[in-house]
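Quick heads-up: it's one chain on its own, the form predicted alone, in structure tokens.
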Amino acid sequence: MGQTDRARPLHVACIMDGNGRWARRRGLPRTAGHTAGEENLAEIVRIAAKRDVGWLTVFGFSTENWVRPKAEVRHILGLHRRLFGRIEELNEHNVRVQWIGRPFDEPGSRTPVAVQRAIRQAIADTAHNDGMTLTVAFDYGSRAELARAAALARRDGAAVSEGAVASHLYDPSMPDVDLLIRTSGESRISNFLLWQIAGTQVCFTERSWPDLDAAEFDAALALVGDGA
């Protein structure tokens, strides 16, 4: 699957699920499959760097995460600041840093002060890569995303049409999503870009996030290799 063979490289989007069920089945807590989870997204973001693969969009936590126990909720909190310091990483691998979710000057925003600028300084620091772009849905979830944006272009006087809506999302430079990956075996979206995943090839694998390799990411692109 070559370059040649695509108007523009593939974007993938990944729902990151199973921490706690990898964990739970090794018989440690919940909080060590995330940060297992955390190290295994540090080794896809290598893997995907060497591939075709332009946008590598992934579900770091939702607008529904923040009911999940204190403690684990901190622990995560705590893995997004690392990983969006992995800048020496990031910069090796000519990685460009995004962020996707509630803006931290909106009504309902709940980042942490310290998370925000954990984000705002990873996005500066990786600006001049132009390789692959890794964006992370942080206090993210599409239902929300969707309704600000036609609020935004109501409020800008156009008429709430497809394009409106479009120009009004998170990141309106982000193309549509090529391939969405979820593991752990679910088979539900999740409220995870309800509107870039539109006629977007779907891989359910029944393996845990912490557990994806190399071999499993291959297989996953080589769905829309053929038909893309």
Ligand code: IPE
Second form
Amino acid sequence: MGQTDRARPLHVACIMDGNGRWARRRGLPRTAGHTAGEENLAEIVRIAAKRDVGWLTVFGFSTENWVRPKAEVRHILGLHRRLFGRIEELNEHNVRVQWIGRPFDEPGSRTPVAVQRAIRQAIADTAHNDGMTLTVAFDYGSRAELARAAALARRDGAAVSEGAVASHLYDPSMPDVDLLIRTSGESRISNFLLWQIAGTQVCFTERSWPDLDAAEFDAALALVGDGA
Ligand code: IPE
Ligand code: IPE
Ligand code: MG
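Requested next: the structure of the form predicted in complex with this ligand (the form predicted alone having been shown above).
Below, the chain from earlier opens the complete complex, with every other chain and molecule after it.
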């Protein structure tokens, strides 16, 4: 697991935190921080695709984030449409898009149809790329993912083994995470990829997500032995 297993492509996951504080420090509304965060994600995708990163999984919006003020949620939803709309750029960098989160047809799903459409379109329009896989976690919560996986495994009638749970995660083809980066000084996991980070190297950095740059990203990569 993790550091020693270099037979498979490197999997980096990011908890993109600190957009609000980034904006506050500049006297800007929180929404401006989210916009800067989306723009920096595009930059980090470009950087990661150039490095030895096979999988980049980012926490875009959690099942817990729906309680934020309506206007902020609306802004973040718009930014996800923008993110999933960056097809040309993603194709240019040979990046395949995936999504994990509460399935749209499940009770409790709150993902607006326009965002669902953008997600489906991005997946379809980048499916042919064989470089890095960018997985965006949107309306994602790890406990919900695990409870669902266990329920599905049980429905199959087999014993609820590790293998059975793993094969019913939102994306069973996703490898374990090698490196988890959380920005903005919080040392929390916040219900992200609990199963997939069992043996992961974790890097907590003080930088806000909009300020995470190539040097900081490379320093984190060096922790798992993969420099620029
Ligand atoms: C991360 O930044 C973005 C989302 C959770 C959607 P925050 O909005 O949590 O920023 P802080 O933590 O308040 O600074
Ligand atoms: C985690 O950040 C979720 C995302 C980055 C999308 P939060 O800011 O929501 O996490 P907590 O509430 O500080 O744990
Ligand atoms: Mg936060």
